[in-house]
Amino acid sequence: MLEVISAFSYAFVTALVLSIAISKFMRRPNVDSIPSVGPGGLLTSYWAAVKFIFYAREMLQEGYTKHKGMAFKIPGLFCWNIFLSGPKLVEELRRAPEDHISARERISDILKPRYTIGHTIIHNPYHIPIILTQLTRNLPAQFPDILDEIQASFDDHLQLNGYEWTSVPAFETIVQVVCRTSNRVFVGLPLCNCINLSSPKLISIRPDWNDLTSGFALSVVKVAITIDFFPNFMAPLVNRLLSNLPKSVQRGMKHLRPIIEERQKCLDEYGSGWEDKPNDMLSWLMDEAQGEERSAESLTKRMLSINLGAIHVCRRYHLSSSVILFTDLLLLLFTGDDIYWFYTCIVLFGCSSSVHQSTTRRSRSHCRGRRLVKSCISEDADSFLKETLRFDGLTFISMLRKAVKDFTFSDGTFVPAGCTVSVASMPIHRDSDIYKNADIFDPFRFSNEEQEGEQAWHQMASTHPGYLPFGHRRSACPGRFFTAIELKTMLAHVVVTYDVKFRDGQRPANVTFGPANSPDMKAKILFRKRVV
C-alpha cells in the first residue's frame, strides 16, 4: 500500500512540474524571427535550457560566432534569454527607456525582493545615488581607513602563528574581511568590529553586526533561488517557510536603532553640518531618507540591503560583488605560475624578479612598505586588475534587463515583452577585432600608449562596450569605484605582508553554472607571514 502511494506521489509532482513548463512554454512569446542556438522545440527546447546549465561558455561563443553584432536566442526553462552582442546593440540597450527594458524588473525577477529584502528596496532606490556620489566622492577621505580595516581584518582572520603555514578556506575568509572593511565605511566604528564579551575570540573574528549581514545575503540568494523553482501562487507559502527577513531587520534594529536614534537627534536639533558629524552610509542614508524611510526599520532593510549588494554573490543568476572578484584574484596569483607574480610585483611596486622564489623574498622584501598608498592609485595596477577581469571574467553575460514593453532594436530586431534581454560579454571580451592578442593576458593592456585617446581607459571601474564587467555607464554598477579601491588595498597588503600558496601547488578549477563562473567556494589556501 505503502509503494502504491509513493509511487502515486511521485507521478502526481511529475505530472505538476511538467504541466507548470508545458504552460509556462505555451505562454512565452514568439521570438522565432530571432536565431537561435540550440534546438527550440516544444521538449527540445528543455534540453537546450538544461545544456545552458553546463554549457554556457560553449552556447554563448557560438552565438556570437554565427551571429556577431545581432541578437541571438537561447531557451530557458521559463522563458527565452535573448543575447545581444556588438557595440551598437550595446549602446541601444544601455540608451533603452527603463519603461520598455528595465534593468530594475530583472533584478525583481532575480532577487524577489517583496519577499527577500523588502519591495521599496527596488522601486525607491535612493541609496544608488548616495552610492554613486557621495560613496565615490568620499573614497579619499576614507582610503585610511579601508586600509586600517583591511590589515586589521586580516590579522584577526587568519590567526597566523608566526611563520608557520595556516590553511584557511579562501571564500569565507574574504567574506569576513570585505564585510569588515565595507562596514568600516557603511557605519564605522565600533559596530564594524565590536566585542562580545561572552566570546571574546569568536566575536573578533565574526563581530555580530557582520555575521547578521553576511549571513542574510547568503539568506536572501538561497530564498530567491528556491521561489524561482515554484509557481507564483506558491511564493507566500514559500517564503513564509523560509525567509529570515523579519528576525533580520529585529536583529539588526538592536544595533542601529540607538545609533539612528542618536544622530536624528543631532540632525534635528543641529541641521545635516552639525559638528562631528559620521562620514558613513548611514548619515548618508538619513540626510537623504523622506517619510516611512527615515524609521530606524526601513533604514535598518536599506542597510542590510546595501550589505547584499558589497557582500554576496549569486552564482545560479550572475551576480558578482568584490568577495567573489577578489577570491578569484587570490586563486589565480598564488597558482604556481610565475607570470601572474611576476606582473604583480612589477605592477604594484615597480620591482621583479626572474623566478618566483627570489621575488617571493628578496624583492618582496625590497618592496615592503614601498608605494602601498600609491600603487592603489597605479594606472598599471588599475590595468592589471581590469584585464584580469577581462581574461578571466567571473560572468559570460551582462547589463541584464527584461521587456516590460514590446522594444524593436535600429536593426529590426523585436523584442516581446516578457523575454530578457543581456549583453554575451564573454565573448566580447576576447574578440580579436576589440583587442589585439585578446587570449593572451596583457596586463598593461589598458595603460599602453595605444589606449591613451580614450578617457580613464586604463581604470578597472571604467566602463565600454567592449569591456563590460560592471555593466556599460549609467546602468553601471554604482558601487565599482569603492569596489576597485577595495580590491587594490587588498591585494597590495597581501603581496607585502604574506607567504601565500596552495597546498598541492594547484589552484581548484572554476565553478560554473549558467553563465556565471567563479572561483571553488571551497578552495583553502595557505597563508604565513612574510619570510625575509
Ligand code: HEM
Contents of the next structure:
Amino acid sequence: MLEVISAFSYAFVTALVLSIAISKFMRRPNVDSIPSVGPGGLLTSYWAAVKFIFYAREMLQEGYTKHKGMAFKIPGLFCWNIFLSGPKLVEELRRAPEDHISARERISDILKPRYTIGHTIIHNPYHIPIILTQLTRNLPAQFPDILDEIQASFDDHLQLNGYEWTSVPAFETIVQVVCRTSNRVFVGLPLCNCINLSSPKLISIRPDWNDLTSGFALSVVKVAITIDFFPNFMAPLVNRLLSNLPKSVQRGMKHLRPIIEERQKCLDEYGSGWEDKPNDMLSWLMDEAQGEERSAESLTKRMLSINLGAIHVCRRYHLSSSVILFTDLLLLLFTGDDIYWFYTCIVLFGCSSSVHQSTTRRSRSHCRGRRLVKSCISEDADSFLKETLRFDGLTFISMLRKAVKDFTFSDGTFVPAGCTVSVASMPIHRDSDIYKNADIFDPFRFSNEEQEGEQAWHQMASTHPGYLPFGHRRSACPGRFFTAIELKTMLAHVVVTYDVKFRDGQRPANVTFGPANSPDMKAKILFRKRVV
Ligand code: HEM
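Switching forms now, from the form predicted alone to the form predicted in complex with the ligand, please provide the structure.
To see the whole picture, the full complex is given below, headed by that same chain.
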C-alpha cells in the first residue's frame, strides 16, 4: 500500500512540475528571428535546455563560432536565453537603460530577494557606491589589517604541525580565510574595543559571525532555487517553510546590534569630531543610511548581503566569487610545476630563477616581508589572477540582464520583454582574434609588455568588451578592486609561507553546471611550512 502511495506521489509531483514547466514554456515570447543553438520545437527545445546544463561550454562556443558579432539563443526550461557576442553588442547592452534591459530584475529573478535577503537590498542599493568608492579608496589604509587577517586565518585553519605535510579541503579553507579577511574590513576586529565602554572584556564574536556569513549565502541560494520550481502564488508558503532569513538576521543582530548602538552613541556625542571612529564598512553604511535603513535590523541585512557578494555566491546561478577564484588559482598554480616555480621565484626573489639559486637563506628570510608586500602589488600577481579569470572563467557568461520592455539592438536584434540577455563571455575570452595563443594559460600575459600589457585594460580589475569576468563598466562588480588586493595578498602569502601539493600530483577536474564552471569543491591539498 505504501509503495502505491509513494508511486502516486511521485507521479503527482512529476505531473505538477511538468504542467508548470509547459505552461511557462507556452508563454515564452517569440524570438524566431534570432538564430538558435540546438532544436527549438515545443518538446525538442526541452532536450536543448537539458543539454545546456551539461554542455553549456560547447553550446555557447557553437553559437559564438556560427554567429560571432551577433545574438543567438538557447532554450532554457522556462524561457529563451539570448546571448550576445562581439564588442558592439556588449557596449550596447552596457548602455541599455535599466528600465528596458535590467540587471536588477535579473538578479531579483535569481535571488528572489523579497523572500531571501529583503526587497530593499536590490531596490535601494546604497551600499554599491560605498563598496565602489569608500572601500576602494580605503584599501591602502586597510592593507595592514588585510595582511594580518590573512596570515592569522591561514595559521588557524591549516593547523600545521612543524614542517609536516597537512591535508586540508581547499574550498572550505579558502571560504574561512576570505570570510575572515573580508569581515576584518567590513566590521573590524571581533569587538570594537575602542568603543565598547560598557564591557571592557573582549569576547570573540568571530566564530559565530563567520559561520553565519559563510552559511548565509548558501541558504539564500537554496531557498531561491526551490522557490523557482513553484508557481508564484506558492512562493510565500515555500519561503515560510524554508527560509531562515528571520533567524539569520536575529543571529546577526546579536553580534551587530551592540556595536551599532555603541557607535551611534559615540556619533551622537562627538559627531564629526569622533577621533577614534572605526574606518570600516559598517561605519560607512551608518554614515549613508537613511530612515528605516538606519535600524540595527536593516544594517544587519545589508551586512549579510554584502558578505553574500564578497564571500561566495552561487555556482548554479553563474555568479562567481573570490572563494571560487582563489581555489581555482591554487589548483592551477600547484598543478603546473613550471608555473609554480616561475611564480615563486618572482614573488620571493625578483624575476629569475638564477637569483633563486644564489640567494642565501639569511637574505631570503630577511627579504620575505618586504617582498610579500611588493609582490601583492606587482603586475605579475595581477596578471596571474587576471589570466586565471580569462582562461578558466568561473562562469561562461557575463552581464546577466532581463528585458523588462521590448528592446531592439542597432543590428535589428529584437529582444521581447521577459527574455533574459547575457554575454557569451567564455568564447570571447578564448577568441584568438582578441588574445594571442588564447588557448594557452600564460600567467604573465597581461604583465608582458610585448603582448596585451601595453593596452589600458591590462589590470585585473579593469573591464573591457574582451574581458568580462566582472561585467563591464557601469554595473560592473563594485567589489573588484577590493577582491584584487585581497586575492593577490592571499596568493603572495601562500607562496611565501607554504609548500603546497596535491596528494597524487593530479588536479581534480573542474565541475560545470550550466554556464557555471568551478574547481572541484571537494579537492584536498597538502600544505606544509616552507623551509627557509
Ligand atoms: C573574484 C571575485 C568576484 C567576481 C568574479 C565578481 C563578479 C561579479 C559580477 C560578474 C557581477 C555582476 C556584474 C554585472 O551585472 O554586469 C558582480 C556584481 C556584484 N558584486 Fe562582485 N565579484 C567578485 C567579488 C566581489 C566582492 C569581494 C564584493 C564585495 C565587496 C562584490 C560585490 C558585488 C555586488 C554588491 C554586486 C552587485 C552590483 C550591482 O548590482 O550593481 N563582488 N560581481
